[in-house]
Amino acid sequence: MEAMPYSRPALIALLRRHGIAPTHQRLEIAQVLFARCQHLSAEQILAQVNERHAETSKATVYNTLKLFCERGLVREVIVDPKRVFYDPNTSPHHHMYNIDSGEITDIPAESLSLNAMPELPEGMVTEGVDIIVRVRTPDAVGQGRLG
């Protein structure tokens, strides 16, 4: 991924476009978000806040997420039900997840095609289409970590 260097006053316009009040834990937060563009969980996002300032709390880093999420600042990437991670990334695009190291890259939307969508239930719109591929090395189901 491509690295979004902004400076605080970049940070604090990036936050007020999408309605959110830059107070200095937001700040924080956007800045280990959006400094090397990568897809971060809660917990590495609080290590690294804290890292520079020790005084955010880990709810306070949920509920920032939270917002940052309801606000189209950055996405939840769902990996499996125990590992969320965070995307600066919000164009449209999918995502590759290694299951033994725990990385994820993206895939650009254009190199996945889909020849077909499921019928929606009346009045629904489709908001998006997220797809996770999951790899892992092949010796993973012999050493009992998987299947």
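What you see is a predicted model; the values in this text were computed from it and never measured. So that the term is clear: the rigid core is the largest set of C-alpha atoms that superpose within 1.5 Å between two forms. Numbering follows the first chain given and starts at 1. What changes on going to the form predicted in complex with a further copy of the same chain:
After superposing the rigid core, the Cα of A21 is displaced by less than 2 Å between the two forms. After superposing the rigid core, the Cα of P121 is displaced by 2 Å or more between the two forms.
Now show the form predicted in complex with a further copy of the same chain, given that the preceding structure was the form predicted on its own.
The following holds one chain only.
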């Protein structure tokens, strides 16, 4: 048994700290999100949560992800027009998105920073800056010799 940074009691404490009542379903969803720190879509989370026999509905997964976002437990990653991904890492960082595989990886905030911020229109407030580096595996395009 390896390092288990998010045991059940730790998850309960985490939710409580964010003002979230720790229901069974929310704990299951948190478990999936924080176990391996991946970027998952709502559908993937739904599948993983129900895989381990517990029954959680689609509506609850969406409700919970929205709640987790509002309370700053996870962050939405918008890189693919088809679905939103949820990132359990809320510390400042950016993303690399592999167009071919759909894989998302984190880029540490330090390794990629802006040297200027544009002046905002009057009364506007910055909510956040997303930087997305889109990458490809050239072999996967054109006539790669994979055959």
